[in-house]
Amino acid sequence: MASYQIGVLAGDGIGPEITRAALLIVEAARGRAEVDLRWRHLPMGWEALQGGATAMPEETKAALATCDGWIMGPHDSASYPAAERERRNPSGELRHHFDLYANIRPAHGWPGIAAVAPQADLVIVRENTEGFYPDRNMYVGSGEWMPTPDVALSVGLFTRRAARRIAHVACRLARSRRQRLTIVHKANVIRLGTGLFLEECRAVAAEYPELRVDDYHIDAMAAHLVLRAADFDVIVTTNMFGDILSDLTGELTGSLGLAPSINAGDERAMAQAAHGSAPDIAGQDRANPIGLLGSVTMLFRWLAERHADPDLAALGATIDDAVARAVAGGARTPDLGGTSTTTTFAEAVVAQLT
């Protein structure tokens, strides 16, 4: 039996509640699988700050380096002390420190859940280390500065290396799905930066002749997703564009609370739901755990592929099936128009495990 050490960072706001629900379901499911999962709970966010550390302690990063992967709950970095807000936020720090360059965010409709695009089934592959996000694109410094109190400058970074490696991730994923790749850019205006990204993605895609490849400007792509999201399969794009489009597709397919994601590098991956910490409902047992739970099963599939472990892949599939059956049976948290609590939703999923 394979053994995996998984770090657990519960996070802020609703993070501890949805993390607890996700682990409850995984523990119930793994009793039916030949998989040994060992949880390592580590501090981050307010838990770490209250213990006198930073929001992402060096000790936590060192411990995560010994893990096969980890689960990260949402963080409420906007509420951190002023000095802490000058640092990278916890997820940005981990993406930077471990070079988790691929943010993979699927979106699909759910039977019985009202959605603008219920037939959609797509994946956004977002380059995760560069672009216009200043906390990720500089070795030293933030990537933003103000030469005068009235002028702010932000640097966007685009490299061939980053474009090529994210394009390979997207092409391999498209090859395993419906064999269609869409590149999203703004090369008509940001000619050098996103032009380089487009050029490299096209060059990589040419190495996968079985794929059908097209490309769209970001503004046109937003409109196409609203009008015909079901026509798209795998979308590869830059950091900021991917962040925006994945929030859009999450809402188009029912709710951002349903939206999972992983942040993956060559050696490690982090499960992290696409949504935030929702401090307004924290502690009320009403948060939707589906996004984080789906992120966990994505992590299991990533590890299963890396370690050629069909049992871990089967565990993820078992959990995904149980969630779908629970939702179809009427178990829904308030964001989906239901009355389930976080706890009773988790119990409904456990009841569906076979």
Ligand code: ATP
The other form holds:
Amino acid sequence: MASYQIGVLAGDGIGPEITRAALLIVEAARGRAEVDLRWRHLPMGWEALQGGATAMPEETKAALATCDGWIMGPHDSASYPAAERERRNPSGELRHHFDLYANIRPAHGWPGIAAVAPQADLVIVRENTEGFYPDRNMYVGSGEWMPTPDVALSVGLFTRRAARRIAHVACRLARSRRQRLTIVHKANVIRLGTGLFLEECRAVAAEYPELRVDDYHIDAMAAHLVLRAADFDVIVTTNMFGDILSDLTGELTGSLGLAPSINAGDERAMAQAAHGSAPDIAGQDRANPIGLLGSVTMLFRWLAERHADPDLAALGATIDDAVARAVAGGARTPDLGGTSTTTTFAEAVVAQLT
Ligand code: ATP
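So that was the form predicted alone. Now I'd like the form predicted in complex with the ligand, please.
Below is the entire complex, every chain and molecule, led by the chain shown above.
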């Protein structure tokens, strides 16, 4: 039986509640699967700060380096002490440290859940290491600075290497889906930076002749998604555009609380829901765990592909099916208009596993 060590970073706000629910469901599903999962709970965020460490302790990073993958809860970095806010936030630090260059964010409609785009079934593939994110796009220092108190400069970084590797991820994914790739950029204005991104994505896509490929400017794409999201399959784009578009697609297909993601490199991947720590509902047992749970099953699929492990892929599919059946049966947290608590929703999913 294959064995995997999975780090668990519960995080801030609703993080501990949704992580508990997700692990409860995975443990219930695992009873039937030929998979050995070993959880390794590690501190980050407020839990680490209260223990006298930084929000992303070196010990946690060292332990994660020995894991096959990990579950990253949300962090409420805006509430951290001033010295801590000067640093890269915990997930930015892990994306940078482990070179998790591909942020993969699917969005699809759910039967019975009201949505602007219920027919949509798409995946945003976001370049995760450069672009206009100043805490990530420099080896040392920041891509932002102020020469005078009244002038701010923000540098975008675009390399052919980063564009090519994210384009390959997107093309491989599109090949396994509906074989359609859309490149999103702003090459009419950010001509050199996003122009280079577009050029490299087109060149890589030409290596996958079975794909239908088109491209849109980011502003036009936002409008197209609202009008006809169901026409799109895999969307590859730069860091900031992907961040913005994936919040849009999460809401278009129901709720941000439903939106999963993984951050993947060549060696490791981290499951991380697209939403934040939701401090407004923290501790109330009303957070939706579906986004985090879907991220965990994405991680299982990623590991399953890497280790050619059909049992782990089957475990992910079993959980996804049980969630879909529980939602179709009316189990819904308040963000979806329902009355389930996080706990009773998890129990409803477990009931579907039997
Ligand atoms: P961040 O900057 O960390 O992304 P944020 O405050 O901008 O944080 P979220 O924490 O994602 O964004 O919260 C946005 C809104 O969505 C809040 O009203 C929150 O309660 C709601 N929300 C986010 N995640 C969930 C969830 N899993 N279940 C229910 N509601 C959620």
